[in-house]
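Shown next as structure tokens: one chain only, the form predicted on its own.
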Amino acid sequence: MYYVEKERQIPVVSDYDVVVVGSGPAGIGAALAAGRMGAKVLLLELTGSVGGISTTGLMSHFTGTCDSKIYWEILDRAAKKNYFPCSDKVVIDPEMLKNTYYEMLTEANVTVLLYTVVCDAIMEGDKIVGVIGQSKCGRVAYMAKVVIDASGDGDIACRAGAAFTLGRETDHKMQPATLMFKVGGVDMDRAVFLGSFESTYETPRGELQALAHKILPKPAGHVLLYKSTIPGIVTCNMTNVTDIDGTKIEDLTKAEIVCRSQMQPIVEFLREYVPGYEKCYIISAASLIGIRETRHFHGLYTITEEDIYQARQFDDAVVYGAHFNFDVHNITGSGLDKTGKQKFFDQEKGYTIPYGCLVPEKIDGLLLSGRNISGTHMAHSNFRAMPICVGIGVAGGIAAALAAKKGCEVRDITAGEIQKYL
């Protein structure tokens, strides 16, 4: 059964060179790079603040790395705003990081619109020429010479008809979802911090990872605890929900409810079993569920786990020095998936990402940015790290600005042209 909407006219805003959909790390990188190239840029964001998982999602820290000037600038500028000096710039203060993003976007003359759902692509044949945004002001058509999909899930690339694979190639299963939260009242002199699934800690009552697996409500069951920029406050990456499709609102709602139901049992576990957490309490939870994996779009090149393990240096690279591990969270439960490697990932060299991973096979006027680029399930578990997503975004932003200025398709921009600005 369907309801047919009445035909209506909606306002058209048609003077943007580049429209970036989504303001997570990839969207921030894209908008800043395009804006600094002189393009007229509009950044559209679903939530009430920029930053995506790095801010609204209460992420603990930037993990992995990438040789990107804009990424290092973000770290330097955000660290200077912290109330308490922190020896490690990758640790995130979400509020200071938001302020840093806004300052940098303003300096780059990027127009930001929050609270806007980008709900459809405007097509001319196989070319996207704009997007439709829905907000409390109604529907608006935003026309652009180039659209960059930095939405994580690739919602607009999907609406435009770009081909993709959902989740793991063999069965389309996806990594679990998480709701980050922070606890206060931690004795930092005695506190335990476990930074990976493969990290362990023995206590008189047993090893912590094993205790968590036994005691916490399934599919939670691991310990990941990280220092924050503020004394006594620790970020917890311990909620977990499997069988979630982040492209479905029913599943997103389920993930929120399930993860919130796990928070108090996790705190009780911390108070009972983990040194330094005897008096801890919840102070805040993320306003954005952490979705790790959904659509992998088909681009002119698909980066693989072999490319990463061999640290391939592509001639047409537009992202350099990318390095992380195979961070595959258990698709059927808690902890690390049997295919993943964190602490024991033994490839120490940085790899590159070619421009073809950002360019959809058939749709013109569109670039992919962030975790939705063309890559395998295993490769994605590496390049989805936020610093690498910033680097991907920067490359896309430069390419989009060049295409807008030259009046050509993004697929006609060469990697060599982009490299000059990296």
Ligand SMILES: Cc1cc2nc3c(=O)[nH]c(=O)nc-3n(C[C@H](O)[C@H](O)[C@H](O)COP(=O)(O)OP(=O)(O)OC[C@H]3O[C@@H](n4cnc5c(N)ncnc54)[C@H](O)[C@@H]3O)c2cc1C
Contents of the next structure:
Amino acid sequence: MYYVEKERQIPVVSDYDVVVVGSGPAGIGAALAAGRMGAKVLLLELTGSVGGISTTGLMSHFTGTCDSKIYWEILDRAAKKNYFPCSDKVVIDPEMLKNTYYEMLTEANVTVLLYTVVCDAIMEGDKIVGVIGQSKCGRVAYMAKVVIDASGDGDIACRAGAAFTLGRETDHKMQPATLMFKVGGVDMDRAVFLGSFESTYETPRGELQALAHKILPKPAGHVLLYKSTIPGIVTCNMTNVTDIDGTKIEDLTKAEIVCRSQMQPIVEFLREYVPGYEKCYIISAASLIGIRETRHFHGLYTITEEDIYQARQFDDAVVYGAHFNFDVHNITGSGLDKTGKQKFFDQEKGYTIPYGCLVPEKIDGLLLSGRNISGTHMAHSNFRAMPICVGIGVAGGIAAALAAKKGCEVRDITAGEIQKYL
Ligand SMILES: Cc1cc2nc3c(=O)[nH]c(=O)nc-3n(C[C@H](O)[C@H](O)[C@H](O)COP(=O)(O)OP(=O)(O)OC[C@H]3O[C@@H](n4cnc5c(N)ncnc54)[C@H](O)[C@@H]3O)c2cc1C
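Swap state to the form predicted in complex with the named molecule from the form predicted on its own:
Entire complex below, previous chain first.
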């Protein structure tokens, strides 16, 4: 059954060249790059803060790397704000990272609107000419010369009719979801930090990954513990929920509830079995559930596992020096998926991403950005790392600003033009 909404007039805002949907690492990169190119940029974000998974998702650290000046600038500036000097700039203090993003966005003259869910695309044929934002002020039409979809899930590319594959190609299953949380009260001199599924630690009562697999409520069952920037506080990437479609609110809600039900058993496990955590306690959990994978849009080029494994250098590259492993979390349980490669990923060279991965096959006026670009399930497990998402965002921001200035379609911008500004 359907309810037919009444036609109504809504305000129109036409002040912007580029509208960026979503302010995760990709949206931040895109908004900063476009703003620095002189474009008038509006950044729309559904939560109460910028940063997406990197901040609101309470992320531990940037993994992998990317040759992106803006990415390195973010790290340098955020690290300077930390109260406790941390030897590794990739470790995140979410509050300091948020403040860094706001500073940089303000300097780049980007207008930010929080608490706004972008719920529809305004189309003229196959071209997106704006988006509809829904907030406590009602609905507003934000017109744009170029829309960059950096919503992670590609909500607006989907609304615009861009073609996509949900999850992995064979069965559309997606990587599990995780609610990140932090514990305090950790004895840092004795604390154990297990940074990958393949890291193990023997205790008199058994090996920690094996104990977690046996004791934690399934589908939780692995240990991933990361130092934060603050002594005594550790970030836990240990809740785990499978069979979640992050484009459905029912599944998002289920993921939140299941992960929360695992938090206390995990802390009990840490207190009982993990050296240094005997007196730990929960201090906060992310206010944005961590969705790793949803839609993979079909672009002019689709980056593959082979491209990454061969560290392919494309002539029309717009992202350089991207490096990470195939981080596929177990689709059916805890730990690493059998297709994943962390320790055994043996390509040390960085790969490139061609511009075509950001340009949807058919829809005009639109660029993809971040984890939703055109790539296979396996390739995505690599380029979803946040440094690479920033690099992708920057390339899209430059392309959008150029297209807005020239009054042409984003698909008519060449990679060569973008490369000049990277
Ligand atoms: C649990 C977990 C652990 C991870 N661990 C690491 C790690 O250790 N290191 C690492 O580098 N990477 C890690 N990743 C991967 C990385 O965090 C993501 O792949 C990356 O953040 C994707 O960036 P993005 O900008 O594309 O999307 P996101 O970070 O997801 O940001 C999307 C933004 O868009 C907003 N949004 C969504 N829909 C709408 C809408 N309709 N309207 C308005 N706004 C909208 C969201 O609120 C969000 O702010 C992890 C991911 C998860 C989920």
